[in-house]
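Read the single chain below, which is given as structure tokens and is the form predicted alone.
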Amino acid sequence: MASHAIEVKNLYKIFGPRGEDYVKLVEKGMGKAELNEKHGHVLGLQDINISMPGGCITVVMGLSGSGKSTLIRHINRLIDPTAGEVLYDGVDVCKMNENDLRSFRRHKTAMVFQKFALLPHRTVLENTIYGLEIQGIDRRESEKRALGWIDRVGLQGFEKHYPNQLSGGMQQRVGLARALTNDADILLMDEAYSALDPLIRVDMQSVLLELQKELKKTVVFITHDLDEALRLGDKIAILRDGHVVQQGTGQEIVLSPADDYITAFVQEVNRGRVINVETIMRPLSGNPEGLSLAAGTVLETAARTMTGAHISNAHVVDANGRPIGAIDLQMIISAMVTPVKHTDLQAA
């Protein structure tokens, strides 16, 4: 069975008429500013290597100009690379011919945009079935599938409304329903929630996480917001000036920032929502009794559960219910408030 994983290997993008001529110079250390100043070319991506596991959410984050939107457009080849590979189930998207690429875009990928990209003259239903129309799917089958997803994203009753009759959050739900109706393996989400108000944004994050539990799509999510990345990402890759500074789980990045740039990103993070109980638990002593916490429980939830039960000690159990460690409230509080600095890790 195919995993629907994406592998980005040795990917370079240099914007300009002779980009290929300057890959070697970049490999030898020429930076973005020097390349632009001396040769009038812009370094978009530099030696990107990221494994995006099938059925998981990979978040690519960074500030404006970091290359994250350029990267996501290589996955469905809206942008051609200067060098490197983008493999989907072992097939290089960059080497697909025109027919294969068209089929890949129509059947294997779906995209959700920051500005919604809805067609203003089409209703919610007509926007949602647009991709199926392009595929030539029977109208009755298209409507059946679309109505199901419109319901799932919470828009039942709005099928005949036009985009200008909807709020921003509702418009983004239409965009998500359209992408899901295509039943593509890969969901590409480029700053999909950045234009939304904070509360609506959190709501849309919850919608995506709930759907993902069932659908197990290969999701590539672009954001500049670390809190969003930590909430959504099974894996996170942080870009700066076109190259990957650090990648890993949210826990790994918060606990072991690769450099001062990452440290600056993570210093204001609510650690209690990121770190799991098994990360800080101590070995068991004797037979555990009382409250058990499942491995994978974040510290904030653990603290709330323990204080609600008026206890200060608990044990951690694995997926089979076997005790694997012990934890107490003081350990949780210390882990939640103690920041990690890159210089501390270097000195350790």
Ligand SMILES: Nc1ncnc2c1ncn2[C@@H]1O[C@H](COP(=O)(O)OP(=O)(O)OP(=O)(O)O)[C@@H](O)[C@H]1O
Second form
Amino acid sequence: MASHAIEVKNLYKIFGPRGEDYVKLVEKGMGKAELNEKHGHVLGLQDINISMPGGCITVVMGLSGSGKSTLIRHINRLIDPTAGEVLYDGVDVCKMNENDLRSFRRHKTAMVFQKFALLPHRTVLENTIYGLEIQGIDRRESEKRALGWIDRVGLQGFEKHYPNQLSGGMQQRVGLARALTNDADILLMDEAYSALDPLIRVDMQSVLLELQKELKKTVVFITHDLDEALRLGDKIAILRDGHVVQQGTGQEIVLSPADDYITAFVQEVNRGRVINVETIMRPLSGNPEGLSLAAGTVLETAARTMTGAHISNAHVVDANGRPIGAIDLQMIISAMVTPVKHTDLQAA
Ligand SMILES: Nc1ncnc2c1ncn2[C@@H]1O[C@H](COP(=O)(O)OP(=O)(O)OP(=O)(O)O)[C@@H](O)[C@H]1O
Ligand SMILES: [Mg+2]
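Counterpart to the form predicted alone, namely the form predicted in complex with the named molecule:
Entire complex below, previous chain first.
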């Protein structure tokens, strides 16, 4: 079975009339500022290598101008690369002919936009079936599918409303329903939630996570918000000036930030929501004691469970219920407040 993974390999994008001519210079170390000053070309992306596992949410993070949109737009080839490959199920999207590309875009990808991009004179239902209409799918069938998704994103009862009758969060739900109605494997979300009020934004993150449990799409989600990245990302890649400065799980990034730039980013993070019990557990000595906690439980949840049960010892169990380590409340609390270095843990 196809894994629906996306592999970005050695991808370069240099904006300007003769981008190809400068790939070599960039490979040799010419940076964005120098390329712009000396040659009047803009370094959009530089040697990007990211594998985005199928069925997972990969978050791309970075400051404004770091290349996030440029990267996501390569995935459905709204932008052609200067060099490199974007493989989907092993096929290079950048080499597809016009027909294959059209079919790939239409059937395999769906986009959710920050500005929703809803058609103002169409109702929620009509906006949601828009993609199916273009595909020429029978009206009864497309209505049935669209109504199902409108329901799933929590908009039942609003089918006949127009976008200007809805709040921002509700409009974003329509955008999501429209994308899902397409039944595409890949969901591309460029700052989809960045314009929403904080509480509504968290709400929409929950909607996505809830749906993703079952849908298992290959989601590429762009944000400049670390909390959002950590909450949503199975994997996170951080861009700066067009190159990847670090990629890994949220926990890996918080525990061992690659440089000062990322360290500054992660300082404010609530560590208890990111670090897992198995990261800080010690080897079992003797019989497993106290509560049993599933591997993958974050420290905050572990601490709450243990204090709730008035128990200060616990053991961690793997997916088969086999004890794999021990932990106590003191360890948890100190890991939640002191920055722990990954290297320290591995040495211990
Ligand atoms: N068509 C273009 N021509 C020239 N330069 C471009 C073009 N599109 C993007 N750029 C430049 O490429 C770099 C990356 O832009 P991009 O839009 O990908 O950044 P971003 O990370 O999405 O930023 P933001 O958070 O503001 O959306 C920027 O320096 C931008 O000015
Ligand atoms: Mg952008």
